[in-house]
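What follows is a single chain, given as C-alpha cells, in the form predicted in complex with L-homoserine (HSE).
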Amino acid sequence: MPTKRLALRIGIAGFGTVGQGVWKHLHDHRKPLEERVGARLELHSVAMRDTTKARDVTVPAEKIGTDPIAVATDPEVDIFCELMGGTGIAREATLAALRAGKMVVTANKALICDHGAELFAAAKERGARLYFEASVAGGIPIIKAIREGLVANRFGLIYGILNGTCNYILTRMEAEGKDFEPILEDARRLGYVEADESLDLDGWDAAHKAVILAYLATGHWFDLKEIPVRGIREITLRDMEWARQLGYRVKLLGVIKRDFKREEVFCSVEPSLIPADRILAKVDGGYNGVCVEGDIVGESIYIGRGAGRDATASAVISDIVDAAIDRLHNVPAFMPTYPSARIAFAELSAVKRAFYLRLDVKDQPGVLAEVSAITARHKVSIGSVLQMPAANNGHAHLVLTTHRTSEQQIRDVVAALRKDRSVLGKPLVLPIADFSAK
C-alpha cells in the first residue's frame, strides 16, 4: 500500500532572477529531488514588490504575495528562502524565520557579510539554520568544500575572482576592444549584476564574497571597512594589452592570506595581474575560479559559473535540499568550530608586493631618469619598463612594474609622482598578485 508522504514546504521571498531560477528548477526538478529527501517539496508561496510586472516563470495567483515577512512567519512554510538581497527587509525577514525556528535559505552576500554574526547566533539560540552556498561564487560549490571537504586543513591562502559582472566585463572589454558601457549592458540581460551595480563594478560584491571566505577559512567575521576595496572602473584597455605584453592578465581578485606565525590575516579585493599561465588567467566570461591553499592537501582550484539565474539557482537548491534532509533527519550542514586563537587584520601598508605603475608623461628628454630617481628615492626597485606614445602629441605612456616592496612606499612613489610636473594625470598602480603562502 502506497504510505503517505511528509511535504516540506517552501516559501521565497524575491522573485528576480534567482527567485525564479530556484521556483522553475525546483518544479522541473522535483521528483527525483523528492526521491533523494524522501519528502515531497512544495513550492509554497512567493513574495515579490510588484504583482503586475511580466515574469519569465508564472506562479498560480494564490501563491503570490507582497510581505516577505508573512513568508518568512508563515507556519505551513519549513523552509524560507530569502532571494531579494540588500540588508534592510532581507535582514528583517531572515531574523523572523530563524526566530521562528525555520530553515533558512539565503544567496545574499552583502547579508552575510555585515550580519552574518547576528542572524548565526540567532539561528543557534532557536535551534534554526541558515544556509547560504549560493552567496559565494555562484553555482561553484565552495562552502561545502572548504567547510567539509577541505576540513582536515588550515587555510594559509584562498583567492579567486569572486565577481563574475567584473569578469565578463574584462575578459569582454580584451577580447573585442570593446568599451565598458555595452558589455555592462549585456551583464545586466544575462542577469549578472546586483540590483545596485556599483557592488560589482566598485569591488564590494567581491568584498563581501572574501569575507565570507575569510570567516569559513579562520572563524572570524572581519569587518568590511578594514579591507582594501578596489573595483575595475580604473582599468583601460591599454591597460589590459601592456599587462598582455609583460605576460599578465589583468582579474578583480580578492585574497585571503593567513600568517600563522603572526596570527594575522589580510584580505583585500583589487584588480590584479596574474600571471598569464596561471589557471585562474584563463578563467574567463561570467565564470568564478577559487583557489584554495590547505596545509595537508595543497593546492585544489575550483571553477564554474559565478553568476546568473540557472549557476545560483543550483546553488540556492542544493542548500534547499540539505534543509530539507536536515528538518527530516536533524542533521545540520557541517559547520566547524574554530580554535578560538585571536586573529588580528594585517595592515595593507605593511604588506609587500610587485606592483604594475602606469604614468602618462611628457614626452621630452629625462623624465624617465625623473621618474627612476622617484623611485629609487623611496627604495623602489624597477622591474621592467615599456614606453608607448600616446594620441596626445607630445604625451607618452610610461609602464613599470616593480619588484616587491611595501604599499607605503609605492604610496610614497605615487604621491611624488603626482608632483612631478612631466607626469600628466593620475597614475594606476595595481599589484601583482603574489601567490606564496607566505
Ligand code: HSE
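In place of the form predicted in complex with L-homoserine (HSE), output the structure of the form predicted alone.
We keep it simple here and write out only the one chain, dropping partners and molecules.
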C-alpha cells in the first residue's frame, strides 16, 4: 500500500451525466467531506472521450485527458472512479487500476455483473479494493445494507423495483390512462431512457442488478443467460386495469429466492402483479424499492431514487469516502466470503408461484371450457376468471389467475394454449408476486 499522505487524489474516467455529478458535488461539498475523512480530497484528473463537448461542469484544462488507462495507472491517483459504462475499455481500466493496487469505485452494473468474479480476484491478488454501491438502485445504499448492516442474516428472499425508467413508464400509463408508446416518447425526451433502449425496456438493466444482489446474498455469480428476463413492452392499459380489479398493481420486479434445504436459487426479472396494499406497490415514478428478507431481522424495505445524476453521484461519493478512510488507515482489502456449498440455479419444476394469464380468444361458446381443460391437463388450478368483450367483433379477452403452480407447468400450459384454435395471438403470462421465503 502507498505511504499515507495528507491528500488523497481522485481520478475519474467518464464524464457523462454521473461523472459530472460526482465532480460537482465533490467540489461543492469538499470541506465537510474532508472533515469526515480527515484528509484533503483532491480532484486530480478526468478522462473524457470528447473534450470538445459542452458540459454543465467546468474542469481546469490541465486536469483533462482522453485516456482512461492513463488515469487508472497514474501513480499520483489514489482512488480511481470508473464511470464510463460498458464492459470494454471500462473493464480494461478497472483491471489496470486494481492491478496497480488502487482503490476503485464503479457505478457500472454491467461490468460487475459480467466480470465481477474476475475483478474481485484481481483486487484480492493485489490488495486493492473495489467499491460498487452505485451499481444497484442508485441512491439507495442497498449493497452496504446487505454486506454490512445485515451481515448476521441469511437471505431467503430479495425482491424489488430495480429500474426507474420502467417504473416511470408504468406509473404514468396507469395514472394518465395512456398507452406505452406516448409515455415512452416522453421518457426519451426527458433523457430517462438508455441510448440502448433494450437495457431498460427489455429488463436487462434490472437483470444486471439482480445478478449482483444474488451474488451478495449467496456468494455465487449466476450467468445472465440462466435468468428469465422480460421487459414491459407487452404490458397494456387493459392489463393494468384488470390487475387493479383483481387487487394488484403491475411493476417490473427483480426476484432472488433461495431454498436453503435444496441449496438452490431462483432469480428472475419480469413484470409482476403486486398486491396493491404492499408498500412496494406504492413505489412510483423514477423511484426504486428493494425488500430484503433476512432470517434474523425479517423484512427490511429500502426506497429512494434509482437513477439520475444526483442519486448515483451520492452513492459514488459514499464509496469514495469509504475508500479514502480505508486508504488512510491502511485497512486491508476486505472480500466477503461465503459457505463453500455448491449453489445451483433452481429447476423450473421446483419454482412455484401464482400467475396472471391474459388470452385473446374467439367469442364463442365452449372456449372457457377448452381453456379449463388445458389447464386441468397440466394440473394447473384456476383461481379466478374475468371475461370481457374485445374491440374486434367475434373476439373476447379472457383473464385468469392461477393458484400456486410451477414455472414448468405454466410454460407447458402456455405452449398448449398457443396451439389451440380458439386462442388468438400470444398469451401473456405474468407472475403474481410471492412474498414467502419458503
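Numbering follows the first chain given and starts at 1. None of the values given here were measured: they were computed from a predicted structure. For the two forms, the rigid core is made up of the largest set of C-alpha atoms that agree within 1.5 Å on superposition.
A displacement of less than 2 angstroms separates the C-alpha positions of Lys282 between these two forms, with the rigid core held in common.
Once you line up the core between these two forms, the Cα of Leu348 ends up 2 Å or more from where it was. Once both forms are fitted on their rigid core, the CA atom of Pro182 lies 2 Å or more apart between these two forms.
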